[in-house]
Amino acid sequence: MPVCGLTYRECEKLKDLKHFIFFEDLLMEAHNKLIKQAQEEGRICVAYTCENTPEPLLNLPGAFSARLRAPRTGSMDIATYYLTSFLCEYSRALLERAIEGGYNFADCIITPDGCSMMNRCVENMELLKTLGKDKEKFFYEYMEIPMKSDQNGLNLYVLQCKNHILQPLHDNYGLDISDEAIRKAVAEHNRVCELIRAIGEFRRGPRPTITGYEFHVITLATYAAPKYLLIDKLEETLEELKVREPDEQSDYRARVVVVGSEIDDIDFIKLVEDSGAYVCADRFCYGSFPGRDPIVLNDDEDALTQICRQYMQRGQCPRYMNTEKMLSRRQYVAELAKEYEADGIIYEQMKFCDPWAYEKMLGSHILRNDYGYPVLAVDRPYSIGTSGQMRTRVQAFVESIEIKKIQGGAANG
């Protein structure tokens, strides 16, 4: 087995890709490479945990954003201990990989009460003092974000970007987070996003020129990397593609795009793609859709509000309870899936999760009933690892889509 962890026939599918396993390798560890260089540069690491957190804030000149993620975890038995195992993995393998002193990089962590789970998780990284160690100027901030997308929903964001983010940045380590500064980010921001946008671009069709797979691992290292340090390698992975030859037949027997709450586990989307579907489209937090949109500022307007208002009315996060919201999520998913071709949908959710399992629930229910996709609902653990049953499931699925092309009728997960 090659030391990238896939199949001979398989790194022999990638090697046009030049930059594809150093990608994969960065994601292997939360401090990575690129961080390490960053931080060498002199550059401020910002660790956050939730997709509500405007990315071009933590990322704006001298300073750069790394999404705290936890690979490799195994067992989480002393944060089980702090948290209980009624909270979600994720926050639970995020204080365990803390508490092991994987997250000293970070020069300070901002997080928003995106749920109840992630403030206890980041509450007792505090009370244990396992962040910050020898850093004098380390801070620890937590962001109240709005529930309903209004006027009043963008006046608290703004009001918190600058309680929380902003100023922290600029007392404690004396950032620019002057508009011009702000806007210097957003466009580094958007550069990322529209090479993301582009190379996600190459997943349409029936024979697409880029694994689902391969899309998600380069995605999430735009998440856990400095983004200024993948510009170039970025724009070089484009211009292979534009060149690439898609395999003669396909090995994959469905089209799905894959909804729900966190997936920074690249062996999930792998599995997925081992059971015969091709993932096409991927509405997740660390996914593209909408992460990836890229931030529109004019020139009558500040840049934070401007932000603030994008992030939360695009925003696709089950915290957003107003009805318009609620409907628009379900309606999202579906114009994702008819533009990318889908056959099907699978709808997961991170264990305990209590956001997404109501989200999930209805979810699939109106898609499945309402705009007639067959649905796969499935809870997963953290890491999925080589999960017979969820592979499965899958396979199940797969072959219910199939059957549902031949005879007609909904196919259910």
Contents of the next structure:
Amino acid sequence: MPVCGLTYRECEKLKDLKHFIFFEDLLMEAHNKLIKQAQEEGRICVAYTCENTPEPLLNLPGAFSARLRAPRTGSMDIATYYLTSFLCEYSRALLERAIEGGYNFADCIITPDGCSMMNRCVENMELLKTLGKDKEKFFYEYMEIPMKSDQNGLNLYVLQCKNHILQPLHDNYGLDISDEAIRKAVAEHNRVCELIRAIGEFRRGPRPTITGYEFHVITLATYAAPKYLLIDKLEETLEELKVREPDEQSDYRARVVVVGSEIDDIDFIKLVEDSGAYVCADRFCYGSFPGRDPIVLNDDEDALTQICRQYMQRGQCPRYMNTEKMLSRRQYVAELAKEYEADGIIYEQMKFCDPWAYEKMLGSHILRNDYGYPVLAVDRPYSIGTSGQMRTRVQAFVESIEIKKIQGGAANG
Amino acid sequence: MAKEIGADRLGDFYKAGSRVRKRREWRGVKDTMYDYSRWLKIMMTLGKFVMKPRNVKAMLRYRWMANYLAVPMMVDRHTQGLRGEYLRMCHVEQDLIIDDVAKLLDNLFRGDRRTGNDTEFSKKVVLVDENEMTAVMMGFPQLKCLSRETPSTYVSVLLNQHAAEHYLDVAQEFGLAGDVCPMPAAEAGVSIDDDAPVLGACAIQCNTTCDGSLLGNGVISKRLELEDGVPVFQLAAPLRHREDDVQEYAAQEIRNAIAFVEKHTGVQWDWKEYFECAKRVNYATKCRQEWLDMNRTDYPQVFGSNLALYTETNYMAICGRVADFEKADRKLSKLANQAFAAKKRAAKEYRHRAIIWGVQSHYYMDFLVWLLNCWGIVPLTDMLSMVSTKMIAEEDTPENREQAYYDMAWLTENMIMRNRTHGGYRVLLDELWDFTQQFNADMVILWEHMSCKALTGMHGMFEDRARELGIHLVWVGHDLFDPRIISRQGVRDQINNYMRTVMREEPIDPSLEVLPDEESW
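Can you return the structure of this protein in the form predicted in complex with its partner chain rather than the form predicted alone?
Full complex below, order starting with the chain above.
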């Protein structure tokens, strides 16, 4: 705890961001007010659940994407009956919310077989007829995505996006799926990415002018709400940050990169920061690395192929199984840690997540042994709330980093 | 002691705290002599194996090798209560599998840098996953396709229920979560423990059954490729394997895998040999189909563990590459037809016809024999035996050479288990109910491997459908490789409770209801 006796959040002196409450509000409900607004404007809502679904293709003119979340999740009893308690809480929380009717706003759902649990979650939604109430054109689409980054994988990706995203959107909702329409969607997507990237830059240096929590909330909003309705607020926030005064002295005792499986629970980053660790970079699903990398298009090749290539090449999902990709995942984390001057790395994994269970195990050893970073490896539930156990672990990690600094780091044992 | 089927109280053979049973079963003069002669053959196979100094060295070097002392006991567990054709079928299969595993071990240690260290031989070895279709090796007769995980973890647990526990602990001590599937976790543990033979010109891994399996390969390849210097190709088989729009991707992966093997071994793909293997694959498919057809009648013949273990080996690990298995197919079909014509049955009473679905417990593979002997539940077929029935191209023509890539891809995609755990709910959920109708089953025994996300993710839907259709659905929870989580008796109790409380039945052989086999091999 800081010397003032308050939590780190409470004793922050940074002036509140003008639109921060607005962004936070968007995350309180899956069916947030911007989704309602966009649908009233005649756009269709394309729900999705996995970062391997190329977002610009879901944001063609006339459509917008909403990555499904289940904020304020409580009981998951019904979903646990269908999926058992051995599936990750993200998949159970989504199914529970779907059974409650919480996603009836969606006009379709598109999901890759990214992991078995997410696949089963959406399949149960379909079998239980939980979505698409009173929506005649509603459809479910499942797609195959590559497990290796190579030309064969790219060919598959392009074909799957055509067959399971573009064509169904065109056939069911008459959306324009031309190259021109895709490029327009990419331009809008890139504008959001550039803004998030620019906002994220304020996390650098010893006196950052945005907290990791604030950045997480803003980034998360860009996944959960229609992007085009957020641009003006993001622009204003960026301008505000340019003149925002940093704290004279930071109360954070260490800078950390958070790496791992999906985090759409805003309390997790808050808890980490309340425990004394400033989250300077976010390498997790629903984070900005690499999810908010702009997509650079040239005129020599069709936009769809270029989008797929960039999603495939930049993807940090542990389901990519070729050696080069596996090695590059850990290198990517190390580079982020270096670039953002992190003192340590927190590898987190949602409990029962197979892909991240393995990646966390290997990544935490490699980042510690080969790259020399202190690493904390934790598993967590979907909604962390105010977990005392997690707080204690992060606090202990921060202390261990401090002790290492005092003792001169790894070189001195 | 009796010649007749079902005359013995089979539970009386068990002894608390002992790894082996009290004595061998008396099956009448003819069957006992036959069984004893096969036991001697197994001992000879083991004897020949340990005569080689490198294999003795390997027994001292690799912790999991101690499990192979339990080979005769494993066969005995599967032959419990069997007589006549059924006993012979079991031996035809198991003895061949034992022989095949003994050859696998011998070859692994021949090339292993730590034991045999035959470097020239090692250059002809291509390592493959334990749970991988070996279709991609059908055209490489000059090469040895060897799996290290098969003997170190897969077979070890079949022999000794506690075999994987050490490696699970190693993986978890290294930081792996305890909630992932213990099969890839144990394989990762072997790799972390550096307890696998090191050999080979290259290796082919595959995203086999599940996310855990896919990710566990990363642990193995880290040591294999980065530390041992064995190049690894990751063969990505599509998950939505029933979709037309993934087949080209799958075929290209096969082409790439073959090119990789050619590059690292200097050996060229042999189409003539490939099509020979393809003929054997088709023959095995034809035989399996005939056996399944018999199992749809009142006189099933090749069923239970006789079907399950053999299909796993022949379909996946052998995949037409070993001619001996074709001979075994013929023998099995002959025995099955003979028993079918005589309207024979394997147990004294058949009460229920069951489809066994889900992923079976490896530490209790003889559970199917127990089901039959204890409760008269006939395991007509199991999920892992319901694999591809498609005939692949077997004549060497230019068109078929192109088709062959798609056939190999199809087989790889439809490897055992993954053909049901991947591919959407239709292959796992809907087709189960089709099979219950086709086989006229009144019961489904559903293995619930607790760490198998693909299976448990359909838990509620299985129950809902069974309720709608009025079929008895009996859940049997287990943890695949780890009897510390649910013991063998824990597995049996789930059936016992259902049969007594829901079915209101008494066991056919009450001595089998509770067995003191906690320590048993």
